[in-house]
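Given next, in structure tokens, is a single chain: the form predicted alone.
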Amino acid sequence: MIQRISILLLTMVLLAGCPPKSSNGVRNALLEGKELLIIYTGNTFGELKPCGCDKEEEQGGIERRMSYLKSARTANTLLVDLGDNFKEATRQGKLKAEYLTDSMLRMQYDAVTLGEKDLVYGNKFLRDLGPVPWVSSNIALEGISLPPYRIKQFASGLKVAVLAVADADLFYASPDSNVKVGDALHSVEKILPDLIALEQPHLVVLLSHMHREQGLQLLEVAGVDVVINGHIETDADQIDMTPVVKGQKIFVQPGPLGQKMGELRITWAAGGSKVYDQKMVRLDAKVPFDPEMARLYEEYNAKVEDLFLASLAEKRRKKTAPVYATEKTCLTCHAPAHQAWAASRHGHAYATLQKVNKSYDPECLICHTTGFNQPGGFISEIDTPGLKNVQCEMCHGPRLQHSQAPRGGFAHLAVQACQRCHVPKHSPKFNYGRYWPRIQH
């Protein structure tokens, strides 16, 4: 009996003195063969749905995202977002932010961190969005509780800890502001040891919102297994989505505008070692629309139409004197050029919006009409029918005076004008030299 007790005590002492198999939790033979799927998004910039201007960029949108999630999710799936879901400080931008957040709540995200663009509508807006699973280890927002980490416990026994940090230099933070941002690295190193001791997670995922070079440095933090980083300055920025593996750690980044879904599949092998399999999934036409999200998007469209109609009274009241000659006037002196224009897609741009029920969407009208939101420009199909489509003066500037007193010297303006609408997300292959022959006149 004494011998059995002594052996038991000795065993307990030995176990107590042994270091854990990993710095971030218990990993034993029971983990062998287990698999975790991490799905990650970020940099959505309010893109509820691709505009459809270019087939190559006909990717993304909440309708396809939900459909993908329903088919891809497994019992062991962690869904996270890297922030910068919002964009412009406009009424329509704010409306898009509300509906995008609503869609993410329905998609049941496990953790969402903040990018600097997500503060564009203020703290109260964020607070009123509902139970978004925000997480941040180094951001403090006045009036909002941001947990420093989140724990996801799966029925399979897997336990994952999710932390999040952002680069303080990306945020406007001052002693008088309602946002405080601490040092990212210091915050993680301060929180992680106690978190690991208390929760004993099998995996630590660190969400970071910063430049790629800074995010890569977080792989050096002891205890962190996975770094998922997201940040771009504009929606035209290129993102390096190539994963970086360093020992048993991995670094990945989401694509822009919700066009692709990041998948990181982690399998535990013998001895607790991990095998990573990462890929980006295109949300293109092969992915069907989810009915629930399609209804939500139509609800958003109705709200956009309400905004457009509400703005008409103000625009009619402020209507200025005409400054555009219109294509019909241009025709009188420039018949061959007008013929080339009429046969081009520019000459039918407004009809394109009508086909997809977007002739009231300000974000579309600006590139499918002449002078929208400009003095004397397009107001509505009823108010200014002569300014529908991308007419001559979209490239050559308002020329009513020119029609009354003709003189040349306007061709050089066209090159710069093209770049206002032919941006990467609408026209990724745009090259003036190749596109000009299509409308040459």
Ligand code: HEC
Contents of the next structure:
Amino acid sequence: MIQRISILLLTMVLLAGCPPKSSNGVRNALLEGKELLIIYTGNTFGELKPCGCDKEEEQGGIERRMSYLKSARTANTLLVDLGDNFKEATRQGKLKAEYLTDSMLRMQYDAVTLGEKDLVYGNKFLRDLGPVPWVSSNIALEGISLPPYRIKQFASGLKVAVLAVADADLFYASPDSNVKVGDALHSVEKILPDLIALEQPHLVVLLSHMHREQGLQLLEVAGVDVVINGHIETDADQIDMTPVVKGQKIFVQPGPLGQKMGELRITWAAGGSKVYDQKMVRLDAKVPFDPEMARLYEEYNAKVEDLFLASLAEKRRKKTAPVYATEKTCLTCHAPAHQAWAASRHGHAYATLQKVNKSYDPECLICHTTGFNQPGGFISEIDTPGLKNVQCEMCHGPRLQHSQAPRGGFAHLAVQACQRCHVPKHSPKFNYGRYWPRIQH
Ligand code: HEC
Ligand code: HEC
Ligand code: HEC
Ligand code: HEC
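What about the form predicted in complex with the named molecule, after the form predicted alone?
Complete assembly follows, chain above in first position.
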């Protein structure tokens, strides 16, 4: 689905053919017919590639983002990112952050601002990422130079200024004391007049990293034409991508997890007034994979396998007494239930991962095996071959004792188990009434 909005707003200064008087107006009149395409992303949250748990809903990933960019980008394109690209403070999270940034460097972004999530690995990590076109008008990071604004001069003659601010309150929880975040509004109001006088940009784009309501207020700032706002808290966040127009100004937001690309097309009409055309482009199965990004993803995947193999030694050392009886034991007394299970997709969940070369990715094993990262649970195919797949005990709980001395009274508890794995991100269509009959036993 494409959300589209077109707005034509003519400036009121053009009374009875009088030429605009201000120097700004004269400059703007020369813009008639010029075009700019702003492509905006953000809130990617480490999502290098969608998991593929729901084929129809599958969207996003660097492979599709790059091929979209290769076809959508023109000489008049400004590519910006709103931050919150990183996610969890784990080694795998850090690896994803490195690869995501690497992909963005190859995509040649014009400006990237920072969200509080992007500080999760500290300043040194950010500095070592390479020549990312960071921009922030109110964040100071020890050891990194963050330009307060960036200017892009197009061959068409168009000159665009990009500023960025973040909400200081979002950063309070940051454990990193080498970060200073000033007041957002105050910082823009301080920088903008001088910037306009010095650079005389035709368009001022403000990237804001904050809650929607706060970002919207920045539209009021004199001199700002476009506000693009980003921020995500959890991967289940619903983000309102509807643009807001106020006079000649516009406010837009990228969606979650890199699933869609924001496109804001600006054309200058007679007298310098702007016409906005905004849409969100789904990075779904119709968008092909870019081969360079596919190779980069494979490289990441191989590193995840290395991390997984390296973690095995410790897991083996810490291996505890068994707590799961395994499905083979349940089979001995519950043959009909076992038959239904073996025929269901729960009974093949590990093979599903093998088919997509993901059977050593902890982020997938957690829902596609039995007890991964739990005491007595799945470690690897070699260590715990009996704990592959979503077994009986993922829903009925560890039942070693029950299988030795059977007693009932716990079947009803299994109804609560579904929601641990059938979360919106991985199973958006889940509905107990419709799903249970498919695995009934
Ligand atoms: C939070 C739990 C969870 C995690 C984490 C998870 N999955 Fe899934 N996966 C599911 C569920 C639930 C389904 C079934 C969804 C449905 O049909 O509603 C599924 C289905 C799938 C399917 C089958 C799609 C189809 O239609 O045939 C694939 C492939 C898959 N997952 C791959 C992965 C990969 C790869 C990862 C790691 C990157 C992963 N999953 C992580 C829960 C998870
Ligand atoms: C430990 C995680 C986990 C739990 C708990 C879980 N599921 Fe699943 N479920 C999965 C995974 C993973 C798949 C996809 C397996 C595959 O195709 O590889 C799946 C697939 C399914 C499917 C097949 C979907 C389809 O499109 O045909 C149904 C139905 C289903 N689950 C129902 C349930 C119900 C009902 C519950 C709770 C009683 C439940 N699941 C609990 C992980 C889980
Ligand atoms: C995806 C979750 C899930 C898996 C996997 C699962 N079950 Fe169940 N099981 C349930 C639910 C939910 C119920 C029904 C609970 C209710 O309605 O009270 C149930 C009911 C049962 C019952 C009671 C049936 C009755 O007539 O009262 C038995 C026995 C049982 N399961 C055994 C098994 C065995 C054995 C396996 C593995 C071979 C298994 N289950 C796998 C979720 C699961
Ligand atoms: C040695 C035989 C035996 C084994 C092995 C066994 N069960 Fe049972 N199971 C029973 C018997 C007998 C009952 C009925 C107990 C009762 O109603 O008091 C039962 C009942 C159940 C019930 C229904 C509980 C209820 O609330 O009525 C579930 C669910 C269940 N078993 C799951 C499992 C699972 C999962 C495994 C494997 C981990 C397993 N059983 C292994 C014999 C066994």
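Numbering follows the first chain given and starts at 1. We call the rigid core whatever largest set of C-alpha positions still superposes within 1.5 Å between the two forms. Treat the numbers as computed from the prediction; the structure is a model and nothing was measured.
At R434, the distance the Cα travels between the two forms is 2.7 Å after the core is superposed.
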